[in-house]
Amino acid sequence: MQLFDRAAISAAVTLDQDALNAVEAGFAALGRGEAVQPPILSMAIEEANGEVDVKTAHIRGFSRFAIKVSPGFFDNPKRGLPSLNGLMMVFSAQTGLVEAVLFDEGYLTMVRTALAGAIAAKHLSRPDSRRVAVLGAGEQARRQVEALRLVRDIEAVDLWARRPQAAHDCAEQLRAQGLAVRVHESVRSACADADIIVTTTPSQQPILSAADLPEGVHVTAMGSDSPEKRELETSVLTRADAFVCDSRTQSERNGELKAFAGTADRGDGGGEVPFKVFELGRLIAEGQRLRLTPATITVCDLTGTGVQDTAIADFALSRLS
């Protein structure tokens, strides 16, 4: 068994195409049937504001699959702590025995997560696309743009946040990687102009709506990842022209469809939701377009699937070994 830290995890694998291409083929891999992905176990930890999620999955043909712990504590920062922690545990598919610990401390759900919001965008946004809006400006709002960059040519950020401050200090680290970046004081003003919007927040109370959207955007909603959050007003949802998810069984647990409690349609003409609900993996594994003209509006919400641990765990021991 190999034991890896955060440092050699980081400099082996950072934000770049092979990373990518890696997440997006086990997208595939689970739109194709070919992946094996139980549900999230979650164990709320109440009296010290933390929560812990187990993800996993096996796709058909891998010699190794995940299991990854993931603790987050948010009074951490209090302690002077991270809030964000974790590590991977890779097995092998032939033997069940451990092949390595990946103690990444969160570095490779950063990693995928940034990932899978360029994969959406890629399929998903206009190939002309160079203004994004991100509303948020933690880790994953600087983030979002960088993996953004692998697929599409961003010129131009717009940021929106809670906090103005922590918006002017992520506004300064994406100016210094050469991008004109403006800070906005409303969600408005902010999206107004975008081709992208990213909602990279953890809020409980939807802060976009339909009102906010441009013609011809793309939206990626990073931040629904459990029952309490949401980011998007129905409206949302119900303004676009197609709406995707990675997981919809997830979305409807932790993500924005639990905004319709269930009544989603699933093609047999008993759901009470006016829209068909498409999932990433079988997008790409199909190859469909769901993109029909420029001013086609389109959604895809993320919460985040055991898959992509699966395969950037794999792919990062690919690189370290």
Contents of the next structure:
Number of protein chains: 2
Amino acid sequence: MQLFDRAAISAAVTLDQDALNAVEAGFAALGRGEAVQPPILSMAIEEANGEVDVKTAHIRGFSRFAIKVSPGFFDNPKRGLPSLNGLMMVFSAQTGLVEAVLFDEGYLTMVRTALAGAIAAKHLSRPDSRRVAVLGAGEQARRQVEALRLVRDIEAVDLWARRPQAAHDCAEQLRAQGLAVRVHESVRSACADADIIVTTTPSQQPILSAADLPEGVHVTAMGSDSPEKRELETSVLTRADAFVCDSRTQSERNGELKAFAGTADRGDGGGEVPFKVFELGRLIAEGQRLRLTPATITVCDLTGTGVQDTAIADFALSRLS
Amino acid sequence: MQLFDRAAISAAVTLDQDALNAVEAGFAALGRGEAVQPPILSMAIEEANGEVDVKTAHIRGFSRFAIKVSPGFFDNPKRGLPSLNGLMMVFSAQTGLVEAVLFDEGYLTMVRTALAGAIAAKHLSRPDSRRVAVLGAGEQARRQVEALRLVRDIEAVDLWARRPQAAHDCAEQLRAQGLAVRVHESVRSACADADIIVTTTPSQQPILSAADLPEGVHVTAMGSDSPEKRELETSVLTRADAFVCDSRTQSERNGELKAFAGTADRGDGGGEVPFKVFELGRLIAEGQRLRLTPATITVCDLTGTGVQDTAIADFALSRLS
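Given the form predicted alone above, what does the protein look like in the form predicted together with another copy of the chain?
What follows is the whole complex; the chain from before opens it.
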């Protein structure tokens, strides 16, 4: 049994093409029905303003599967600690024995989340996309752009965030990577010239509306991952020519589809969505093309899946051992 | 962050009164509504005849919570490996940071499961219980008896198991502990003089029927912990004067109540059970007495709960650190 810390893991796994291929293969397996992905185990610890999620998946043919534990304790910054944390356990898919514990402190989650954004853009955005609007200024804001550069020739970033100082700090970091960056005071202005829009906020109210969408844009919404969060007005989803998500079940519960699941108050969310819902894995597995013209508007809602975790953990171990 | 292996853990934690008190306190907290206990995360890995369960719970006021991963890979014995395995991660309930990983290989599960049997008997069996019938001859057969001795003056054991050799081996181990042990060829004969009956098999068909129950007996059924398993005929449950379980939700899904949940084919299992269902934690919390006379027949179905895991992990760490 092997133990790896964040330093070792982040030295071995970076936002590169190999890691992207690994995560994309995970999505494709899910799309082919070759993955078992149970519902997320989620537990709130209200006294501490905390929650913990456990995700897992088994991909048929993979020799290992991962179980990821992601605690989020939102009073931690007051103590000088990060809100998000976590580790991944890797088990043999033949014997169930622990092969490794990756004490990555959420690093691999950051990687697989950024890569999922890139994979969505690879399959949905215009190939000539150059300009990305990013809403939000946390670590994923920067990482989503970094990952997008693996699949598109990104040259410019338009940034908006609720906290102007955070936006300016994030802009500096992106400029250091050779990108032309403008900080905007409104979502509308940030999105006006975008080929790709990425929403990466913990917002509980929609921040993006259909009126903000330029023709031919692709939107990746990766912020909403719990029943309380939401980034897109329903108009964005109904305006889109194609709506894709990483997992329909999860999108209805934790992601942007909950807006529709909720209106009918049925709880199960099924059947009430007034448009066709595609899943990213099937798109990849079946080579489906949803962008029919340069004017097509596509939206992809990412909530974060167990197959991504198993895929990136397996990839990490293949590099580490 | 601390790591402990099975040897260290089993040296620190044994089947004793302190450990029993810790697990009993966990049940009581659950009974008072002071625990958050999400549904079990369960994933099958069919190609390898394997499954993995993840259990957790947070007990309000506890400084730590555990997340337990229990893989069961049933072809492992062919490879000379144990079927069951596992580890527990212990997190701070204030910050979500990992405090320890207990690589206990299922040892603490063995302990908290045996203790739950003792706790059930403490609250449900006749105080003068001396004679226990054990159906099954695995490790829990022996451990359930060992734990029962913490709460009752057990003198004699009547043993039945599907595999006679296993029964004889188990009998030898129990005799070495100073008990009078008889091996029986039928369940009926094993149970004839029992004050307490413990079923501890992986059976998928009922092995115990109402006709096997002597007057005043207490039955603990701890084998069934998945949708496929079942040890008690429905007649045992309807014959009992009081039916108790560790978790009604889990008993309906994984335990003995599924027989009733199933008949109506409703899937949710609610409302169709033709008797009152008590939960062990509430019994303890409220000091409820279900044994009204020495002739009362009680049944307790144990499926294994996250509060037991958090309670025993917290106890283990308090002894280890």
